[in-house]
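We begin with a single chain expressed as structure tokens, specifically the form predicted on its own.
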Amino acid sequence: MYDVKKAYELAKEYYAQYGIDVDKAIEIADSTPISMHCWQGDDVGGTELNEDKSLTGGIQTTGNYPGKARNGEELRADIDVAMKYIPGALRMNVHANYQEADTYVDRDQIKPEHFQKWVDWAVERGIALDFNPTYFAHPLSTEKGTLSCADEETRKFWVRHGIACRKIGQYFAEKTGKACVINHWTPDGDKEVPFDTLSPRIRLKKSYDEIFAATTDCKDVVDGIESKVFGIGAESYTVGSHEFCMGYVMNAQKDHIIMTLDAGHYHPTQTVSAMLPGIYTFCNNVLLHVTRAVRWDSDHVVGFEDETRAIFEELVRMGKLQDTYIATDFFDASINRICAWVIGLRNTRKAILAALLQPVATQQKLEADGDVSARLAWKEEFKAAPFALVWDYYCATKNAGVGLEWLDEVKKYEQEVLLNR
């Protein structure tokens, strides 16, 4: 290994000519909070006492990599390994299908202490807990949909589902003594262009209309609306639009309401990134799911790739970093799902760090006084800054394995419990 904290100090030396102070920066990027997904280590299967785990809805994964968290202890054994090797500020995203009742609860009966192992596994490790509804893997998510059901009976089941995710999200909050962010989404759509496009989303007004009304007492609980481009069995319509939400978000006007942006819920040539400033020229807040498509909604492991890159610069610049609450949302069965959870947290972080070691302050100056060219030139001279120095520094002092140190730790954890499932 390389002498870590003399390659440190020679960064520090390159950024500094350009005025920016990287212990600051690494500070930020620390104490930045990122949430965790559960789902990733036992491929969304959830913990429901129900024999059918198969996967409704439009979700998806593939690939059946050994080792497969079978239950919530071994999940949050996995998660715990994982963590290690994360460094920075974490919280832990929890779906309702994440119950452990002793026996069978539906999902509009759930309540708190159906979560009471989550609860205290958070607390004792000081951790957050956000939530999410789950609106598919469901005998009543079908291709007639959940909160935009014509039929009466199924649209109210996952209306109650909804308020009782409020209600426990709230629980979290009190518990862990840190707000609770729960995003909503529903697989809702068509496979084909349906005749009537209005009623479904008039009903899915109502339907979080009449779960936000039914829980106006909540406290500490922020829920995120998210749209969707087309899913598996919705690839020509989808009720949960981008334009739909959008609008239900900015007609809300509640500040606890807020548009949820997943990075690969959209069309190839639309970016989140880009999305961002617009958003928050109305918006205070907005939740991020990280994640990276590839050619369509497939959920891959973070990447350190451009728009990955992209948003967080983009968060930098506008100074709403810490406006943003920001979770990943990936599930691959095809690798080793603590690999993955390593690899595209890390990523996560390292953009995130990446971002704030770029001259902001001069580059806006530069563009104010009209100097194109310079600003061109600047931001092309930093994609070859020494960022990997820094990185592996950083790491380093929060004893989470510099560059590849931790994959081997991964691996005979892999040897010794996962292969043994």
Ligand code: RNT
Second form
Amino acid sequence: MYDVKKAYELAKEYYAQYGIDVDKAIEIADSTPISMHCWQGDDVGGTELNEDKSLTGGIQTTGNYPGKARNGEELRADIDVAMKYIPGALRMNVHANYQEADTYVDRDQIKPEHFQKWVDWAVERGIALDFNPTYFAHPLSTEKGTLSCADEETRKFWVRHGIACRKIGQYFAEKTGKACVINHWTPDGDKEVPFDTLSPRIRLKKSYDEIFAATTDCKDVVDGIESKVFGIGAESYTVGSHEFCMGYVMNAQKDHIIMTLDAGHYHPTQTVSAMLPGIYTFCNNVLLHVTRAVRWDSDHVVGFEDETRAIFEELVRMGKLQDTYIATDFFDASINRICAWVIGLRNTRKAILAALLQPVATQQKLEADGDVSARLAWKEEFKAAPFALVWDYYCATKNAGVGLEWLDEVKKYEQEVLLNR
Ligand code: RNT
Ligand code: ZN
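Okay, that's the form predicted on its own, but what's the structure of the form predicted in complex with ligand RNT?
Then the entire complex follows, led off by the chain already shown.
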């Protein structure tokens, strides 16, 4: 191992030339919470005691890498391993299909007690919990839709599910002492453009209205409304489109109802980084689903790449990093699932730290002075800044493994535990 501390001191000097305080950047990056999604550990399968574990709703986990967690205990054990190598503040993001009841409890009947194991686990570790209704992978989630379904019984079933989830979210907040962020995503859509594209949207609005009206007394719960451009099998029409969800949030005018922006949910040339300032003109908070789309909403492991970096650069420049709820959302079954978590979450943290090392004050001044040539020169110069040396030092101070040190440890766990499942 090279002299991490010495290298860091040099990097610090490099950044100081441009007026950047590296230690302050590390402190902010470290304390910015990332909500780690539980569903990477078992391919979104969930822990419900039902027969059919197939994933529906137009999302897919591809690959068959051995060692998938088979129950809540294994999943949490894997999460504990992954968390060792992810520096900085973390929250845990649980989906409603990760209930742990003695028998199968249907989605509209779930209660806080069915998630007690997650609560105990989180409280023991001082970690906050987030939650997600699961409007997919269920016999009543079909091409006819869920919250937008024309069949009133089906629609009501899913409204009850949404209500149950908000109550569980409140329980999580009570027990952990930190507000719970809930994300509502429905897969409703159509393979072809339907003749009537409006009525399902009016029904979806009605359903969200009913969920919120029935739970006005729920405290410390934030609700993200997630849009999407298309899903597998619903290529031509999505009820919860961007316009619909944005309209819903803006029209609701409730602090707890916010937009969720998933980096994989737009046309390939539309980017979340470019959307954020427009949205922050009107909204106080945003929920991010950090993911990587390869050609489609493929939910690849988050990379330390241009768009991920641009999202956090934009948030830092706007002064909105602290107002943004950051959650990861990817599922890769083609590699060791713990590696997927560690790589994706480390990259998310990296992108946050790198964004905090921008010469914000200088760029703002150059722009105000109209010196657009210097603005470009500075931007380009910084792309080669010695970021890795700062990152390594930060990981060393957090005992999260410098460079690829974590990889051997996860491989050891694969040999000793995962391959014996
Ligand atoms: C699907 C959405 C949604 C899901 C999770 C599992 O396209 O991104 O957020 O990935 O609910
Ligand atoms: Zn998402």
